[in-house]
Each structure stands twice: as structure tokens, then as C-alpha cells.
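One chain comes next, on its own, written as C-alpha cells: the form predicted alone.
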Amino acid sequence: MALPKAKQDATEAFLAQVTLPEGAAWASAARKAALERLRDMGVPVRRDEYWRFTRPETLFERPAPEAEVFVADEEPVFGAIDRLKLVFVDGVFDAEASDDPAMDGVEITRLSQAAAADIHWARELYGVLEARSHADVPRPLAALNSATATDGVVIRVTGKPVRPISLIYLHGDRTSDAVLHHLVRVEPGAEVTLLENGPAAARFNKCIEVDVAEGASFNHVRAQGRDHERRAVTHMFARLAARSVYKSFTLTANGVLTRNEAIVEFTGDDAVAHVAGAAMGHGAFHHDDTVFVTHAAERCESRQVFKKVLRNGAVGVFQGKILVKSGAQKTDGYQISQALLLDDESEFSAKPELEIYADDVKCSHGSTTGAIDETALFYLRSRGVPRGEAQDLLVLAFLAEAIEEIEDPDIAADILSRLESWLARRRD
């Protein structure tokens, strides 16, 4: 179907601007499709339905928005765990930073070495996951990353890492406006945790394709960082094979705007998939998950666990989706999305849906917006707590939910001390 003459013409004067880069044969297909479908889906405006609670224009227009470097005055999330280190500043690998990769049970090469040779297996996985997705809902920002994206990582597990491998994102140029493409391939009876944190850059465009095979399993924990005005667009694609097990945890406080997809398709019998996140907003934050679901095998279970604390105007969305394909019975899909106000100021927006083409499933869904709960409060105040610390433990209590899809209680450990960090800072 054609697009309208408005959206076309915004499109066509957006690619003039697009420069492909140059690799092998291969990946220079790749890319080229890519961009072929960013021309068919047209860039994203607010009439689509998708984006109609996220205005999507400084995500991707150029000049990008420019954001001052955030200088933390605390140790970085992940700090005292042991782990495989490697670096990007705006976007960029810094060898020097980074650990040395070589580690039993993994492979890792930098995408721009995997896109230079005439034979690699990312030419298998390089924008196809992203490709699938278009099928259901429009992706242009994520085609747009295969499309362009130079730098990355591209990870082979064919066993189990004594370590998790760490994903580091440094910004140091309040006007970069970084694009990372990684690649994960889990090989059958493979085990890998994936750590990400930082804010990158003053914009940032991400994809992760995640290939799940037999067996295998992937664990994915991600600390957006405490930039106040950096911008982010995030896309974690992952496809789940028979008996597999993929969970992934996000939590994201401060940011101007941030915009984090999950595209997860079950292909493979009796696989298990948990998506979850925490954000935490204050004043110019907007914060927008879509996730979307496809159970296209038997005996599957899916779990959306999403919890947003706004105050003094931040706005939070979620969007999320599960589909159920004829055939795909005994399906057990879950979502529930959950957002705590804490003043009158701040909204949050919701589209929860189901769609079932199967008879013997179990699926639910559910959304809630509220208040702290005055009587926990008194209850606490009337024991001697301070308001302050009292708020602040009903906060934590409401978050505990999607905390508790972290299956490593180090990293859950340093996600809550992030968290009252976080609220302690508020208070005071």
C-alpha cells in the first residue's frame, strides 16, 4: 500500500541524508534491504499506530538533539560483579578499555570484522529477526539501524562462560548519536548472561538479534544510565527454539526520552520467554516499552512484567501484545503493566492486547495506574518511619514484582541498591 504523499515525502527527504556503509557482499545486501523497507514502511510519525503516546521525531531527524555528559558520582551498575568487559563511547569499540574477549564457551567479533568477511555466520542473522518483525507491526527505526549500524558485537555461545559478558556504553560527546547492531547466537545446551549499561550517547539507536536454539538459554539484564537528556531507541529481537529459555530485565532511570522494544516469536515447542522491566521518571522523562509476543509453538510460556514510579510530570507508556497462532495450544501468556503516580502531574498510558487463534490457551493480561496507598503509609508512619523512607519502601515494594524476573541475586542485589539510590536522591 502506498503512503500517503506527506509521509512519503518526509521519508524521501530523510534517506537523501542516509549513507550506506560498505562491507562484504553479504552485508551489503543486508543493509540494502533494509533500507528498502525503511522506504516501504515510510519513517514514523505520531498518526502511526504504534507511536501515537511517543513523539518520534528527535530519534531519528537530523541534526540529533544534543545532551550534556552526565558525570555519576557513584560506582557504575555491575561494578562489583565479575565479568567479560567491553566498551563503547559514542558508539565506538575502545580495544583499550575493554577486556580481552577470548573466554571458553563463547566467540565474540566486532560487527565491523564479521561484516568485512565473505563468509561469516552473522550473514545467517544480520537483519533477518528484524526483517520477521515487520510482518506484524512496522519497525522503521530498527531497520534503520540494520541498515546503517557499523559497530557492534557478534557473539557465538557454544557453552557455558564462567563470566557474564558486559556490554559498556560511555558518553563523552554531547553531540554524538551513536548506532550499535549486536548479534547473539546461543548454540543447543548453551547458557549465556548478556549485561548492559550506560547511557552511550546523546542519541542512541540499538538493535539485539537473539537466536535461541534447542536447549539453550539466555539471560539479559540492562541498566539504562542517569543521563538526564540523552535519547534512546532500543530494539531486542529473539527468536526461541524447542525447550529454550530467554529472560530479559530492563530498568532505565532519568532520560529525556527512551523508547525500548521487545519482539520475542516462539518457533520451537515448550520454551519459556520473560520480559520485565522498572523505570523510575522524573520531570522531562518519557518512557515507552511496546513488547510484542508470538507464540507460534506448543506449550509455551510467555511473561510481561512491566512497573513504572512517576513523579512531578514524567510520562510512561506501554504498549504490549501477545499473539497466539492457530495451533499454538496450551499456551500460558501473561502481561501485566503497572504504574505508581506520585504526584498529579505525572500520566501514564496503556494498550494491552491479546489476540487468540487457538482454542486450549491460558492468556491474560492486565493494567494499573494508581496513588501510594494511604493506609500502608499511615501504617508505616504510625510505627516511626519517616514519610520520606516510608514512600520510598511502598515504592520498592510495588517494583519487587519485575525485580524478581532477574535470575541472578548479585545483579537483582545491585538493581535494588540502584533503586533506593535512586529514590534516596529524590527525597533528600
Contents of the next structure:
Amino acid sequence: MALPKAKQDATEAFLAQVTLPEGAAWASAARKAALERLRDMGVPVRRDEYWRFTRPETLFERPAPEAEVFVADEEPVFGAIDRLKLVFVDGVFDAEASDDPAMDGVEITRLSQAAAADIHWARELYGVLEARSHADVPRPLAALNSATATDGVVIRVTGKPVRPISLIYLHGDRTSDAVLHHLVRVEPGAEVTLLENGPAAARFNKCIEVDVAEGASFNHVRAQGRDHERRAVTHMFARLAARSVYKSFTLTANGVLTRNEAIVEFTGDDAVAHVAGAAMGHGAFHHDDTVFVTHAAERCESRQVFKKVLRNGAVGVFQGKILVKSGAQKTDGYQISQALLLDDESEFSAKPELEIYADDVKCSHGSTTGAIDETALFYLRSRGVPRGEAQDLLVLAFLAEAIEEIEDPDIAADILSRLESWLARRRD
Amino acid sequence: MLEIKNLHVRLEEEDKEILKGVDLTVEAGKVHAIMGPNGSGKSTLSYVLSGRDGYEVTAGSATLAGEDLLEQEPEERAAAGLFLAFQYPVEIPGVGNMTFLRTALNAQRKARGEPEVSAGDFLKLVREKAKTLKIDAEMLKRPVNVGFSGGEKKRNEILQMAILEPRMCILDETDSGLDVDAMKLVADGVNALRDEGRGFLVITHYQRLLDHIVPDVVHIMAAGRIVKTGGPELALEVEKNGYHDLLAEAG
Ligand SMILES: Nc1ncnc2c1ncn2[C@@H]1O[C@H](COP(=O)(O)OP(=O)(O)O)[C@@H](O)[C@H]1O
Ligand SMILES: [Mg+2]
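Having seen the form predicted alone, I'd like the form predicted in complex with its partner chain now, please.
Next comes the full complex, this chain leading.
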């Protein structure tokens, strides 16, 4: 398919700046193939339907816009959770700061090592889900990731490791431009929790490909860093086999530009996928959640719950699709996206989509944009709760449905406390 | 306790005067009732006293124990001891009733410089008060007023009052939508709080409630004014003859 001239020119100009990292033969081949996919799709431009609400340029054009390093005034998230820590600083693995990756029930390698060796399952997954996904919508920045990722973690879960695996992304350089690509394979019946937190870099392009086998379970909770000027484009590709369970929750507070894509495909029957997010934006904040769930098996349940709290000119975007293929009978699909606008300057755009080719399915979606309920606010104040605190209570109530998607009560409590302090810092 | 003088209130949105010079004093230890036809301004009075937006006081004053109420934020009025049992209690999805009660109690205590109530003491307090109002544990766990029946909402208002222990209680048509048993529960709840230091202003459309909460003074409100004041017998007169004769007589 020929690209429009302007897009083709932009793509060639960009590709001229790209060099691929070194690796073993399979890795080099995978990277080259990804680069060719990018060349075929072209770089994203504003006119692309898929980028209607978010300007893509600063997510890939070089050099990356600089981002001031944020000095946090609180302990990082997940601090009290017993976890296996793997630390990246500006996208570079920090062995000193990381834990020994040996743990029962899981094999953890770095992508840079896996790429030098030949880990057959990694080879069969790297760039594979990404490549499959373009049949529906081109996702060139994911292909760019597969082509240029310098590192990542490669996780094979064979049992039920007692601790979550925690990826910590520190940001220390205001010019850093990090690209990481993780692979996760959860073997039949195995279970794992993956935590991610931190800003990672001035600009972060991250991709995770997750293959969840029969009866296996993958749990994911992430908190993106609070650096105000950071940018991130992330893709999470999941392929779900029969009876598997996939749950992902993301908290985003701050960041000048974030695009989080989740691409989930049910390939086996009776599987469950929940994708949820809470985004808190104040001022220069543009947050885009783009989700694409494909039901290609029977009796699967998918649930998308996205909430955004926007103030002082912050912008929220949600694009969410449920595609039910013919034969995917008894699909149960649910999608809700809601924004709470705390003033008149903020805005929310939503594009919910259902595309259904099976006749016996249950799918629903809803999207709302609203302000604080003044009547409820007055009721609380009339009981003695000060305005700021009352408003925060209502904001947390608004977010509750998303936070309830976090299974582990300790992790949920930790996320909740982040939300509370984010709100408290902004009380009038 | 509560002193209202020549209170004039208009709506902010439209140029419409609702209260046209209300004078009313509720002494500590007394129960005053306000009766009056629909639309006479009873709820407006209760909202203005508790600080709801949308009203403009064009003349007059309202004080609680000598302090100017009208200058204060709603939460300050609450901490000072004013409580309004809403005619239409508000549903707050996502905020648990227990969280709501504890947040309110501790916020008021904090504003008054008192220590917070511990989780254990709070639980004991709520259980005890809820029991007398026949509010079950399930209702306490649910979000504030969400899915509550009309009667449950009203009982929940009285529960809040019992826990917050305000010194000036305004009840706006707390009897509406209640069956006889529920009304009895609510009245018992109110009567249990009656004491020397506490004033009550019971707004009602019907005399029924006043059989159970016997007032010291009854006022008739019409078209934004108190047009007649008397003893409990005034309520009976309304019950017997309706408002029409009374209003005609008051001119
Ligand atoms: N926010 C408002 N907007 C428009 N009209 C109002 C508003 N509040 C009160 N009113 C009007 O003021 C009058 C008094 O209302 P209200 O105080 O509710 O009376 P009551 O409680 O005695 O039935 C009515 O005519 C009502 O329609
Ligand atoms: Mg009324």
C-alpha cells in the first residue's frame, strides 16, 4: 500500500536518523523486520484517524524534548510491597540497584542478553504480537519500539512466584530518550504480578508483549512517574489463551504527554481481561488511553474502566474498541470511560467503538464527562467536611470503580494514598 | 440559640424574593415548629441558614449563639453546631456511609480543636446509635443514601444528627414519605436528643409529626413570612381547618 507522499517523506526523513542496536542473528532480523513494518506504515501524523486527539510528533521525532527531572516529596510507590526489584535508569539497566533475579517459579533474563543468546520462546514472541496488531490499526510507534529497543526484561513464569516482579524506571537525565521492550510468557496454570513505576526518561517508548497460556494469570499494576515534563508512549500487547486471566491497572499522575495503548486478543475460550486506568492531570497534561480488545473466542469477558480527573486545562482522551469476531459467542464486553472536569478549561474526548460480528453477545459501553456534583458537595459541607476535603472525597468516589480493579488490597491502598496526596497537594 | 431577624432572601439566578422578612428566635431547650403550605419558603429558610449557594440575603441577620451565621462557610456553621436534616437527602455514589460519618465527625471535632475519635470508639458510637434507629449494618456499608428507601434516607439523617450532636437542629419535612412506624422511630430519635442545651426547628407540612415531637412553639409561614405564632394548639387548628382560614385571618 503506497503511503501519501507527505507521510512517506516524513517517514524516510525519520528513518534516516535511526540505527538499530546490535544483537544475535534472530534479534537483528526481528529488528530489521520491525523497521520495515514501520517503513510500510509510515510514521504517525496528526491526520491519521488513530491520532485524531493526540499529536504524535513529540513522541518519536528526534531529539526528544527535554524534561526536567522531578524531585519527589514522597516515597516512591510500592515501597512497602515485598517485591523483586529491577531498576532501569534512563532506560539503562542498573544491576547495582536491582535485586538478584533468581526466584522460584520464574526465569528472568534481560533482553540484551536474550538477544545475544537464543531463547526460543522469546524469539517467537518478540515483535510478534506487535506485528499481528497492525492488521486492525497501524501502530508504527510500537514497530519503532521493536526495532530500536535497547533492553528490557524477558520473563518466563512457570509457577507462582511469591513476590511480584517490580520494574522501576528512574529518570536522571533531562535529555534521555529510552526505549524498552519486555516479553512475558506465563506458562499454563502459572501466575505472576508485574509492577511498574517511575517516569523512566524524558521520553519513554515502552512495549510489553504478554503471552498468557491456558489457565494462567497475569496481573499488572503500574504508576507512571510524576515528572511534569516527561513524555511516554506505551503499548501493552496481550494474547490470552483459554481460561487465562489478565488484569492491568495504570495510574498516571502528571506528565506532559502520555499515550498508553492496550491491545488484547482472546484466542482461547473462557478467558478474562480487565484493563483499567486512573489519570490525574493538572495544567499541561495530555493523557490518551487507547484500547483495542479483540474477542476471537467464546465466553470471554473483557472490561475496560478508565477514569480521568482533569483540571486547569488538562486534556484527556479515550479511544476504546471492542471487536467481537464471528464465532465469539457469549462474549461479555464492557467499557466505561469517564472524565471529571474540575474547571471549564479542561477537556475530554472519547471515541468508544463496538464492532460485533457474532449474534449471541452482551456488550455495553458508556462515556461521560461531568463536573463535581454541587449538591453532594454542599451535603458534605453541611456536615462539617471542609470544601477541599469534600471535593477530594467526591473525586475518589468517582475513581473508585477503576481502583477496585486492583486485586491486591495492599497495592490498592498504596495507589489510593497516591491519589489522596495528589489531590491534597492541590487543595485550594 | 438561633436568632433570625428580618431576613430577606432572593434567588441569585432570578430576581425573585422568597423570604420577605422572617423573624424567629429558637431558645436552647425548646422545640419550634414551622408549618406552612408548599412553596412558602420553609426549605429556603433552612438552606439559607445552612449556607447553600444560590441565595442572596438582601437584609436581616441570623445568628447562632450570638455568632453571625450568614458570614460563615457551610462547614463552619456545622462545626458551630448547626445541623440540617434535608428534605431530600443527597445520594453520594462511591462514598461509604461509614466513611462519610467518620469524616464529618472528625472534621467537626478538628474545627473545634478536639481530638479525632478513634476507629474503635467511632464504631461503637455508630453501632449504638444505629441500633436505636433500626439502621442495619448493611445500610452503613452502602454508599451514602444510594439505594436507600425514602424512610431509610430520613432515618440516616437522624443518625447523622445523633452522631454529630449539633446544638441547633433543623429538620426539613423529615416526616414526609414516612409510614407510621418509621415516623415513630424518627420522632424517638429526635426526642432522645432533646435537652436543655439544644434547640430544634421542626419544619413540617402536616401536624402528624408534632403528635410525636411535641413542640413548644408553632409558627405558620406563608409567602416568605411568619404570619402567626402560637402553642401546639395552632398545629391542631391547621390539621382541622387547613391553612386557608388561618391565612385569610392573618391577611
Ligand atoms: N433554586 C430555586 N430556583 C427557583 N425557585 C426556587 C428555588 N428555591 C426555591 N424556589 C421557589 O421559592 C419558593 C419557596 O420554595 P421552598 O423554600 O422550597 O418552599 P417550601 O419548602 O415551603 O415548600 C417556591 O416558590 C419555589 O418554587
Ligand atoms: Mg420544602
